[in-house]
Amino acid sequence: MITVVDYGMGNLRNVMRACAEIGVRAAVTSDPDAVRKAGWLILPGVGAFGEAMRKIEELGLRSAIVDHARAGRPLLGICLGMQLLLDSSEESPGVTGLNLIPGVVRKLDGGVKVPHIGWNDVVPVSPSPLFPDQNEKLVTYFVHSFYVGIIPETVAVTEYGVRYSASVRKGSVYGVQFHPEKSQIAGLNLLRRFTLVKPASWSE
């Protein structure tokens, strides 16, 4: 079963609907104990980095999410949820993220319209259970104003003004900048592959 973290800033309805479409039971929770005990955990997110971390802290979810990840159980951050996995964001100076993947989230530039809303290519660049076919180019749906640059944990890239991470991975911790729950077949297939991910050491 997939557990979806509810901290008041996630697209829960669409995530739950996508889980139902792939035939996977899912439960929504804001209970830290349930998060720690979850098998597969999804951290969705829509909104501002600082406000999201404030709500996570208020609910006592920071340590629960980190404990889950460091126990080697699979965690998938979606959109803002992926950005929260990192250390900090230019959007909210002085606010500390979950520190599960090293790096800083940057504001989109390059003379493009912000926010980035729409479909864009995703190209795998490093092995990942979420992208088993390294020759497959996916088209997925993005909605965001901030991005994660190319870092050692990058496993798929996209380009919009700048080239940046469409997906990252560290051990059992995964992140996607796009919305798989809004990306039709490509997104559903990715979520299905996430449910098959085996536990892995967070320190890999």
Given for the second form:
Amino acid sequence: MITVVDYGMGNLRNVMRACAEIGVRAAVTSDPDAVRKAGWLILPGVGAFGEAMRKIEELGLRSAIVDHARAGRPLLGICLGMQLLLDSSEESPGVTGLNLIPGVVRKLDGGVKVPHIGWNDVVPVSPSPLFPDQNEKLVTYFVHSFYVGIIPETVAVTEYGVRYSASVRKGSVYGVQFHPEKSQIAGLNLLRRFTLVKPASWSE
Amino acid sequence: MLRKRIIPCLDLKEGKVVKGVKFIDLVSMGDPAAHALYYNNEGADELVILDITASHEARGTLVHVVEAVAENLFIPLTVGGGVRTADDVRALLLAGADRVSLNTSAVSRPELISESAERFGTQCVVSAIDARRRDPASPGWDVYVYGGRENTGRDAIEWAAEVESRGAGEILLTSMDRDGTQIGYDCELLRAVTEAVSIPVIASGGAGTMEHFADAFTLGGVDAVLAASLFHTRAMTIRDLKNFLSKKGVPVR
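Now show me the form predicted in complex with its partner chain, since the one above was the form predicted alone.
The next block holds the full complex; its first chain is the one shown before.
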């Protein structure tokens, strides 16, 4: 079963519907104990980095999410949910992220229209259970103004003004900058693959 | 490469899809959820629902329609019509909208844009602008509200720049002169706005041929195109349109 974290920011319903579509049971929770007991955890997210972290702290969810990840259980951060996995963001200076993946989230720049809205390429660059076929080029839906650059944890890239992380992975912690729940078949297939990933040991 | 988007639009009245010409003469075109399912499978890049009745009662209907439409939709959904407060925005997001379009209320109270952007993020806020050409003696476009019934006297280009500065993440730009006429988008209006802002712009009003869509991208400089009856009546399929645009060198999904 998939547990979807509700911290008052996301478009949970769409993630729930996508899980139903791929035939996977899913439950929504904002209870830290339920998060600690979860098998597969999804951290969705729409909104601002600072406000999201404030809600996560307020609900006592930080240590529950971090403990889940450190226990090696699968976690998928979607869009803002992926950005929250990092240390901080230019969107909300002074706010500490979940510190699961080292790095700073930056503002999109480089002569392009911001937000980045629409369907763009996702190119796998390193083996990951979410992208088993390294030659498969996906086109998925993005809507965001901030990005994670190329880091050691980058497993897929996209390009919009700059080349940046479409997806990151560290152990069984996964992040996707795009919205699989809004990316038609390509997105639903990716979600299905997440539900099949195995727990992995965590190393700092 | 970021693809140019093709967006079908469902105009709703009392929960049913309707289509008018220059915002009047409404004809019923059926159930929104059925249209949505068709477009989800037809290659549409997004879907827009606009409640053009936009009364208090209509908003309740709208929430139910959004829930029904979102049920089988795995592409992004933008919803607008009668949104007056940030709480209205939240209700639509909870019902399944990914983004919310603000129009009349944002013109009367521009803070609605910044309030919504702060609470839900810039990417959530689409600013809908209905523009109509002034008489030839004073070139330019005025912003209209209340479904095109009232001229605000505001300049459309200036208003576009203001909504961007207040936190809108995208502009849905409708030419009232071209709406439903199928004689082509007002590319001059599109160009004027795309040059004035650095957020994405969706072109609306006037599409009749595949060339018109290509023109909106190449001459108008827009990021997405919106059309309604042309797709609803199956006069044109999105797949055929994308094949055409692709051959013209416009990147599509």
